[in-house]
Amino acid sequence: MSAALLEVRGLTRHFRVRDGFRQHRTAVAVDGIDLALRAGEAYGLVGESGSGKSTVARMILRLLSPTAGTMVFRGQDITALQGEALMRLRENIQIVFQDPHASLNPRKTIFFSVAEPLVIHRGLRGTALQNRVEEVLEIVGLSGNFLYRYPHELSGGQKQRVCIARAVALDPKLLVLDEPTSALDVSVQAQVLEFLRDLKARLDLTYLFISHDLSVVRHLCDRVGVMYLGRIVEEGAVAKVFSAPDHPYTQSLLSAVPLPQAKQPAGRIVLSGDVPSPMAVPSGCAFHPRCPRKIGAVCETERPSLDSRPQGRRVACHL
């Protein structure tokens, strides 16, 4: 591990969204988190569906931009790069994203999907971008028998192979991975979760790798940021906040992932009601209204801060 690649300090996304006619509301999507990348580490990103963690993606990819905060890339501040400096940032940040059967033109060659970034961003034609296409098809275990078939020709984790050939051609500095495997059969996931633990090591990348599911985190992941409306609530060593999480979100979230019947523990946590909406962000913890260890006022009242504890650890919690 290095110094600080990326660093993510108070961002924020709202929407405006429309809520009967003529009136709008604002959606809190992403409020105000932090999390540094460092150089060569893998960090994942979880939290149920509608956490905000794709948001982030984005945001950090300049697809989208913040309501608020800053995002500090190599030294750089990205938040308002516009223009050449934008399009010379998307060299060095990639996205692979969750479902590879929308992610390629149907109508475009295996060829033209992986060419199409070289030629725009480094104006390889030729000879050069044939060898270059075919090498990059080669580190994601695809021969050259490949180049020039279609999207529909290929099985679902071989597609998948090719969007992360396509994301890697430019040698990137940080790969961002938006739930890449969720899209595929079980036995397939396992197969590409391989592949990029050997490629991660190959190519000297970083993984900003997004899921909902904790064992492909657990799997993959040197450290995990844990998202629940919008903020993060705990962040930590994978191997430290899977062995003793200290949020109640984060001890409700490990208490329900399967496992065989042996192992299966005693003490499954059950949440009451449902995740509140984003256009009604609860006030102190945004967790409150689901915590079984609420402690009174200060939960409803306060909003914790995500205060660093021993070991590397960060939680977001007043207990």
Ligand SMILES: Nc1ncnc2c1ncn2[C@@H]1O[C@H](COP(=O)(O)OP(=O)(O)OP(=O)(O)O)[C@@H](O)[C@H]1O
Contents of the next structure:
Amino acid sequence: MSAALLEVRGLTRHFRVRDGFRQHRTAVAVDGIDLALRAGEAYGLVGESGSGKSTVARMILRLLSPTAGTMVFRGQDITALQGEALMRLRENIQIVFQDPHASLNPRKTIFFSVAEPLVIHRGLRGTALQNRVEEVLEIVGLSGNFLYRYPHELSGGQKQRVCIARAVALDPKLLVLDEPTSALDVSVQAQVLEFLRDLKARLDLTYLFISHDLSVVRHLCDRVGVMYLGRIVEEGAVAKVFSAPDHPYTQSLLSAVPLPQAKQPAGRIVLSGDVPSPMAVPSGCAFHPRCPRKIGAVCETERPSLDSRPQGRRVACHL
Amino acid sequence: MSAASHPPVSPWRQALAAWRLRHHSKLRTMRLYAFTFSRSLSSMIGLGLVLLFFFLVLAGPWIVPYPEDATGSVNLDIKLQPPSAEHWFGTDEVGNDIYTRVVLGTQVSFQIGLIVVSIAMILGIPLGIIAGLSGGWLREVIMRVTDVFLSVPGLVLSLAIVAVLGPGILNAIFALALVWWPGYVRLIESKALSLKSEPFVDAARAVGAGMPRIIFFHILPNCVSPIVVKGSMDMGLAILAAASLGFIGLGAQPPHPEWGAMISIGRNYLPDFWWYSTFPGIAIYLTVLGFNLLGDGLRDILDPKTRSR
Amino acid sequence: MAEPAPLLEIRDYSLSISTFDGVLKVLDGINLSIAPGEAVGIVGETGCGKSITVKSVVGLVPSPPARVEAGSVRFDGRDITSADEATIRRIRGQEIAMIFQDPMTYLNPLFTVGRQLRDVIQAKDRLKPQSERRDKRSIQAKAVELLSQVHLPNPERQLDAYPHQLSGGMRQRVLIAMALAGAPKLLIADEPTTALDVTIQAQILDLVKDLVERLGMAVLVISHDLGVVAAICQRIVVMYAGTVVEDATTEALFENPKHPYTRGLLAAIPRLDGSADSLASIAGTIPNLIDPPRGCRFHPRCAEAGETCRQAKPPSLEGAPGHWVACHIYGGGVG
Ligand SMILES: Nc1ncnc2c1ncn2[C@@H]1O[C@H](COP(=O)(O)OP(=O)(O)OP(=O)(O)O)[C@@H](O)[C@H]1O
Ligand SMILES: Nc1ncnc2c1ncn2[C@@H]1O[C@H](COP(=O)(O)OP(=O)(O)OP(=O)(O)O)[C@@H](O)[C@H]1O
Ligand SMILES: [Mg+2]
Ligand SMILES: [Mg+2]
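Next up, can you give the form predicted in complex with the named molecule of this protein, since the form predicted alone came first?
Once more the chain from above appears, this time first in line as the rest of the complex follows.
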């Protein structure tokens, strides 16, 4: 494996949330995570709603500034890049969002949306622009017929392809995909997933693939990190983590997925209670109030560190 | 189909076809708007009234029988005559034709409405954008000032301003414009605030779009509908407000053909010479109604989500 | 087969909706039946008519623009196809209960959960004779009982909570509690867990399953997730573009899917155990319902379509007992 393309250390983000009248509380959306993406891999980040996945993505894209931590992309510290250097970074890291409809300006044509990065970074105009836009749409399997349509005239899958086209127009190195298929139907999702897999090989991309759908991550990714309340609790090769999860949370998450088959496996772990609010993260291991395998007081008082285990896995658990 | 099998097409035609291809979606949307709009009776009435109003603004000087009656001529021998074939709406206390003065009054009203609304937009929209996008203390300052203006009834405030500056049509316009902009700040601020967190704005930032680009290509185009709707409604309201100022003698001064001022003078001759106040009154009523119905209809087609059920 | 009389029976039901662009032929000859105490699932992709089917049955689709073109609906032995508004409303209140994807749209943010629950109980009571109506105390007790039935922790305390103070899973539980207030014979759940997290979804699925077994209610679960439906239902109905293409027991559907669309759907699902190497996607896109394909609505996307498929609408045939397929391949009609 090659060196890390993107390395994230201690990345943290707090939000001040208005709570009632004139009161503010701090929500810890992301709580000191370490991540290293290798060039050419697809890294899946899974977790339930509110676990901080999108916040991580937005910080890597520099759409949101971290409260603490550093991000290094191809050897360069990008945590506080500004101006020209930030523009160059934007050519290399791109993002595709969850809701393809909301991520296209409803008042602008498809042409405008796909052309925007090319106009900003390459200064293209006229026929050169037109040709390049058609070329990029070709890559995602859309014909020139779509150029002057508006987003509401396209199906969900087509819109998501347009978003992907916009993201790859500048030949980025890293593509962050924030739940790119969760708004799509199964058969459309299958198209987009297969296409993403193919695209990655063709354009030599690295993916940070965010999802709450474990099966999708299993299908597309090489490695996976499992997040719970802003922390990574387990990380490793997808096949390994999914077949033999170490962390009790990963175990229950995997066992909670209803399978599209006649016989549901016996002995499912159904967690009790809700995910705690990021404004009141439990002490010690954040998962301890729901953990079916809690071992005792350590879990309540001491935060487990993300320790390396054999086969390149990392687990944050006292077990 | 190959192009060769067809007879040569004129470049004109080709250009038109290309244009239609590019704008196919827009044209279709327009047709949908027109269809939806035309199905609502009240919207069509509104449109009709507003079109009539604009027609009178443009054609007024040519269609009125006594154009000089709007500029202060005196014909005391025919003063206060009831409606007749020569004077459809009757005549006033100096013998001027009321029909002529009501029709030419559309120009005055139009100028007032247009200037007030334009100034309000020119001030309000940028401030709203700044407040919505900046956040922090700048937003606080802009919005608090806006709140102060909005908390005092607009007409009362403009009364106070005109009282200080002295009566006159220019001062009235100035005073109204001064109280009108906060509404636009409010509207645009909330719109910009919600658009700011839309994924498509994030996507634009992620591909490197700077602030000006985001404002002009992403925020403003999505604010057009509410602005158009509010603008239409406000045309009517500004005309009404100007007439109110005219009525209490703080707006346009005679012999300027301004509806509010006409009603105000005509009031002294009620009820015997009813036509004097009635016709300018109807003109105000229909104009304000027209702009309101039009605004309502536009809201229904441009912004269907906010429609009342 | 000696089946019990169906609780809900929809026969050859066709529905159209007029819009600006034209008349949408939204449902085309739907057949669907649910026996008392049975759990049936409807799956299909977005826009295939799952929601509109059930909404239309319980009279929640305004007409016009909607119009029933053909077919009948029977509930509990009565024909309710053209029942008047009052009858439908009574059935909807008393015998059929519905829960939806987004609980917040059906809860009033201004009132406490308790108040809304008590209102529902009282409304159901009003349909009963005077003597059987409850007093204030027992309404309160009933509310607490309902909330504990849906396993909401601390039911007494939650009664004083406002909807926004509850999490998504808890709100869905409250909605289910409201649905149970009238002791319905049929519970319709339209995407009940789509907005929820996996671990919360597992809780709700368990709850629904438990209720069905305990109360002997029939349930109709709508979902686009085959896993969700498989977890609760004994029988699954697959819809495509306003038609029912296959109707089989859960076992038969997964072990022996017949319709090309069902097979395509199953091949498109990524598997948790990584057993699907590459996902097969169904070529083409969902048809336009204004001008749907002639014959079988799936034929333009079907690799196995023949001439008959382009011409004639395939009848729904019972291949194996209880396994209905609407496809010419199984009628010997492909040519
Ligand atoms: N702008 C913000 N202001 C306040 N809180 C925020 C903001 N953005 C995110 N949060 C909070 O941070 C936490 C993490 O949010 P995030 O969107 O990263 O979650 P996620 O894992 O992407 O969830 P989902 O699966 O729902 O997309 C949430 O509790 C959220 O409420
Ligand atoms: N009120 C309406 N007016 C016009 N068309 C409608 C209306 N309601 C539904 N439709 C159309 O009817 C079809 C079926 O819609 P329905 O809501 O039943 O889909 P669904 O299967 O529930 O999809 P989803 O999974 O997205 O909920 C769709 O094509 C939809 O566009
Ligand atoms: Mg997210
Ligand atoms: Mg639906």
